[in-house]
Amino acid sequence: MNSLTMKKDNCIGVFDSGVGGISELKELVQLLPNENYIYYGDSLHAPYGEKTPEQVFELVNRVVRYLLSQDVKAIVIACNTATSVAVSRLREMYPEISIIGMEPALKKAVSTEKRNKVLVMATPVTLHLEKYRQLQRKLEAQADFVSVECPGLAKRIERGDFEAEDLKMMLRGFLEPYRGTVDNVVLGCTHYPFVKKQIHEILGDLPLIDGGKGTSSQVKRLLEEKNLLNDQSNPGSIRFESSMGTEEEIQNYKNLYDLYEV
């Protein structure tokens, strides 16, 4: 694949281990409504956050190769775990295409006015990778970070029914010990924005920070640099695909897309 053969009306590929990246897709469509999108959810293998880094890389590389076969003009890894594990290697392997990843938005959570306490919710894999630890160490002079592993949360969010008591109990188990002790919360997984309301019910009206807007802005900038922004005047299309290969799962993606509010 050669960047010179890319066309403005080619799709932007967006993928996640499941439904989480739909939150980022919604951010992208809000900023770039005239683009065409393929959203690929690897729900068959979700969640990535509890697999080994090598398992995650193999899964991510398989999806990237599929999206390249669909002639996408950019790929957004709308998954913090997949980004942390794979994005550097993928950029080396596929230099001909822009690959944009997501990372926990720690920098956005740091206050310039006072030293604040930041709670970081993320998957076990993300929090244990050296890449995350390096980012946290760089910012420790400016803020205090509390890293909270949330095993099973992304998998539970995949099932939907966000008002169910079992999901609220899981969130309380992760978050109640920090009620009244932190200034803001970093949502370090693209699944977590789907339960902002439930997090607020536990922790109060704290700022909840994710990397969605920053990632979509980066996509726009890179496409502008390559003169690949779609210049059509009509809204673009969205094609949903899933490794589950079922119409039920595709409909689930569409329902969540309609439900999610940017």
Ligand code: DGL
Contents of the next structure:
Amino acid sequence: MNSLTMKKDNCIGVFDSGVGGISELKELVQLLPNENYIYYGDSLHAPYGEKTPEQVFELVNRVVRYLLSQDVKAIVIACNTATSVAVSRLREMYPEISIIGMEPALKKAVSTEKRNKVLVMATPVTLHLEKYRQLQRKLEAQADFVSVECPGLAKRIERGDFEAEDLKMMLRGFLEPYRGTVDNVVLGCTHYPFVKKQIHEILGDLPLIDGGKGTSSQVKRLLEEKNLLNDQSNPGSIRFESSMGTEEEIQNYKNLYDLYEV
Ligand code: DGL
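Please supply the corresponding structure for the form predicted together with the ligand (the preceding block corresponds to the form predicted on its own).
Below is the whole assembly, all chains and molecules, this chain first.
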């Protein structure tokens, strides 16, 4: 299907390594409630953030090909890790479709009034790749960034039970050294917004910044430009799918979607 044959009521494909992208899906539905969505979680292969970039690329390309086979009109990579690894290559490979990625929202954490100290939480892959380094370099004149790799955190969030002591202990391990020393926190992985409350418990009432709203606005802009916004007046549909292939996992996605507040 090329962009001329895409229809306004085709779905927007949204995907992540697992449950993380559900936080972005909720933002999208809030801004574009009349759109139809397919949410695909690659939970069988999560986490992406601790694999090699080549492994991540292969997994992501597989999901993109699947979404294209479902005639989606745009693809949202609701995953910072997958975006860092794959977005440029995917745009070259599939020029017919709008592919919208996510990156840690460093720009939003910078202030014109004072030099902020910004803590950036993300997966090891995101923080090691050149894309992130470039982004940070561009803003280094305006703020101080402390990058904290959080291996294991996305995988733990996949398992749910966000009030459990093991999860809180893991977060304390990553964050306690910075208590009282930073002005705000960038959540550079779409899994992390699910544990905002637990992060606040450790760091206090700091602004926690994610790229959710910026990404959904970008999706709206691109669909507008291509005259592909769905103009139906009824609420759209959401179809959840998972590489786990179990009803239990789909129910897990639906529960998280209902629980998450944007
Ligand atoms: N949710 C993802 C991100 O935004 C990836 C987490 C993972 O699979 O490691 O980076």
